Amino acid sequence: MPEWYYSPVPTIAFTQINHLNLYSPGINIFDVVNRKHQKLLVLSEYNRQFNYVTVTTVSYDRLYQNLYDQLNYFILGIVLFYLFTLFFYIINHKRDQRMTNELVWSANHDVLTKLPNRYFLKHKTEDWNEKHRRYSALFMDLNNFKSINDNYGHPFGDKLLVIIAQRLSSVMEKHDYVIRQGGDEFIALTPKPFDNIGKFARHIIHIVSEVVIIDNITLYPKITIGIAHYPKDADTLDILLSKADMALYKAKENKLNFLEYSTSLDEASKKRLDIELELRKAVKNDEFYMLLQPQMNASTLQIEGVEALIRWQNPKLGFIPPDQFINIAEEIAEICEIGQFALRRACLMVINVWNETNTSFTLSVNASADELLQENYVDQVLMILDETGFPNHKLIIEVTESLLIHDVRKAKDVLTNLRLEGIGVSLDDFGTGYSSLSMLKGLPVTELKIDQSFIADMMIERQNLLLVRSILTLGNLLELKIVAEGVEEEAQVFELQNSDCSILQGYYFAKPITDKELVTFIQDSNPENTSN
């Protein structure tokens, strides 16, 4: 018989059991009761090298405990987990919402002054025709604001353009709201009747145009709008804005705070798309020609310069004034290979007169802002003086008090450079600035014309008279040449010789002509044909 060895084995448990199944080999497994009529589970395991019987027992209640128990943690653990697993979801969400909404945001709005932006308008379209049956939009623009960009740097600009945004919130009322377009551009959307339109522009023209101090720098900003309303002059909005930008931009061509969209705007827009298409080619189709005006020395009243002055015929729209091409010829560009053309062009008509009349005199041909400022600007004008072969001390390049505002420091140096190359410089329409005295401080000006506006009524504007003998006295005192155009009249002759002014220009002597007919012109005024 085997030995017996458990700890602690309840006596019944053997009484229940086969003692022969005890001694089956491995391990084997009982149900008892005990005397507390608790359910057992038995399990015994036999050695026969030992020849003993290890038996063990445990409680079912106890098991079932014990399985309670690790289903309740195996539960807990699983609670837990989802738990942890929502957490985690819910902390992902709200950062994804919460990156939603920012990309939502910054698609609908300027990131610079924190306006909603065109997307926005866009899709508010549908909304806000619903809300309101009548509504005006007004296209906002900032004047002046590629000059101040150009002087002080993006980051003043970016100053700028968050102050007047701040300030067209702050006129914008509860239906009202306001957007920034681009650049300088913002679009307002306004609800309030058609006849109150125009008090509101100039309200918020007033607001905006109250000084502001960026960096110790004084500024006194101006803004220029053109209105359209709907639906009486567009039936969706990005025509609306449209009829909008052109009131825009017929309010800056004369000069307005502000203007509403009419009817006759059409036609002048579809004339200047005309304009802008035909002028694309204008250049290469030869349609410009070149006109000769004589500028009479005031003492011999023979011929001692003359301004080149460019036309324009086109087969499709007839002639065209520059009035009319060269402002839009500077925005899309083709003017610097206009005054290309111009400047080599004229070059040539002018030896070509040289050697038919046997005379010598200056050439005056103006450029534009954009030429001027050009990287390579002097270069290309030494070129083409060298292509033609014209002398670099008979040019003079005119240039207006206007285009030195658009970046004085670099039209001073690009001006100086082509004084050191003996080419002369000209300050055209003088008078008709600002601040054309100090402009003349520093700059390397070898001749004033005075605006032709003076000289027309100066024989009756006593005013007008003596604005004329100031700037001649102030050109002496210079010692610069001084050109008054627009001369008509043998009165303004002879007061202009008497107040010592240098030259004469204008149709008391001669109008724009041909090279030939300034070769007739000089040979009809100096018989002789002599030199200069």
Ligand code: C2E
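In this text, rigid core is short for the largest set of C-alphas that superpose within 1.5 Å between two forms. Values in this document were obtained by computation on a predicted structure and should not be read as measured data. Residue numbers count along the first chain shown, from 1. Compared with the form predicted together with this ligand:
- Once both forms are fitted on their core, the CA shift for Gln452 between the two forms remains under 2 Å.
- Residue displacement note: Asn498 has its CA displaced by under 2 Å between the two forms (rigid core superposed).
- Once both forms are overlaid on the rigid core, the distance between the two CA positions of Ala137 between the two forms is 2 angstroms or more.
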Given for the second form:
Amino acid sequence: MPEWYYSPVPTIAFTQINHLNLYSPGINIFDVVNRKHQKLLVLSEYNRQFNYVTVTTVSYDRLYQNLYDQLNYFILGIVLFYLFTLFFYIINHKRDQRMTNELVWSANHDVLTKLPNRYFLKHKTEDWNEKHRRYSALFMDLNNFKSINDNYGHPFGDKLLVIIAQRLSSVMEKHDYVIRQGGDEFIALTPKPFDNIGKFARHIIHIVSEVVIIDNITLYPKITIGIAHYPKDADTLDILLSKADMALYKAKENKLNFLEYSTSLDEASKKRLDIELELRKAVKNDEFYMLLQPQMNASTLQIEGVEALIRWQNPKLGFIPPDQFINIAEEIAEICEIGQFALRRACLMVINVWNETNTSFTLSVNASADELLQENYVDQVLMILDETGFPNHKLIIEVTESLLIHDVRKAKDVLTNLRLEGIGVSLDDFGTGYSSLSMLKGLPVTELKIDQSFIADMMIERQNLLLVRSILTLGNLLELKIVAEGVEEEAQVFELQNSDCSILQGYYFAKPITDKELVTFIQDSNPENTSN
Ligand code: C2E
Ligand code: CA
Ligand code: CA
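Given the form predicted alone, state the structure of the form predicted together with this ligand.
Then the entire complex follows, led off by the chain already shown.
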């Protein structure tokens, strides 16, 4: 508390005060020391009119104390203010950071599988090129994923993708990483030595193909891998990936599990493009022709039927075997036109041979899945039969199991309609694909063709012999005709005859031949049936 003195004259003994101070006009401020030796601050005002001095004193100790108290409050206020600001800043910053992290994460990751995505890959590239002077890209694609989606639905397909992604992540080691490129495609980058990549690819394939059970459905997923090496095959990631993709494409085409890129693939892709361009004009330019390969009754060794096999002679590319152009024709949607040509030409040729040899046998014509699943396929077949005068019950349409993978329900409908018209249905290359003997029960097929790979090895590998025998036993139980394809040796003929195989086809009897050659073949093997 300040001490106040109101007095016409100073009553306190301000011994040290210079009275001039007190009686100077206006307000005066000065220091004094009191009797207790305390330093005081004095404030005085002299009123001349009334000769009256107002004096206020306050000790410096108190003043300082007050100042310290005020200062403490002030400092405390400032500290609290800064603490609050800091607190809010940290909270906001953390929230912003979290949101930024989430945004960055989702831009760089695939929501379904939680794997990094292709944007991540793009950003990672420069680091990779700098960090690893040599690395490999593995382009991976799940086989038949489209048909899995079509048959079991997209939620099922999604669950499968998540499992595949987990399996792929589990095989990645330090410095490797895997991303989802999109759909059923994944890409892995690894700095492993190039020599070890084959082993790595085999390991991935092994892990991915372990059994999967989703919603009580059992699957054995398969993955195909195309591989390219940096900087051996390409000097940028984009080119590297396109080379790995090309290797993947070739691996699929050749039914390989994985394939490493080589420059010959570039040549192959150029050839493929040439084939594609030439194929588009081939039917119109009449470049295709048909050969017929006899199918022999296993007991009588007389001709029972023929399989029509297409041939393509192109003026620019020369002779191209069907294995090299049928799948391209499927991809560029030329196969339907080619298929109609094959059926029409084969019907006409066989009718001619019947007439010339006074015989009658069946005609088997290959149809690819794309052809068979097109709208009005059965109507088109019936139209050609009508047009050529070929009897329905002498025609057999050969389909492969891949047809069933595309769309089982539609495939069954088409096959049933063919059967209703009296046309036979043969399941070609049996044993190579996914179908089992048990699923045959529900299929409207009349014939099975055991794939030639089993026939080729059956006299060498006992496993194959046992497999052929069991196909024959069960096929006979289901009352199906069974054709053994690729019969080349007498020993195979004996074995197949003993195992109750119905029909034999292969070079042992005849290669695919022209209709003229077929006439001679029939006349030579059975001279009584010839008309002249
Ligand atoms: P595929 O239907 O399995 O035809 C059998 C293949 O085995 C034919 O090859 C035939 O020449 C060959 N072959 C027959 N007997 C023997 C043998 O004893 N030993 C060996 N090593 N091979 C034998 P090709 O004519 O080259 O036909 C290959 C594939 O092209 C066919 O396999 C078929 O899938 C397809 N193809 C042929 N013609 C047509 C057609 O008109 N339409 C369609 N969609 N595909 C066709
Ligand atoms: Ca065939
Ligand atoms: Ca076949």
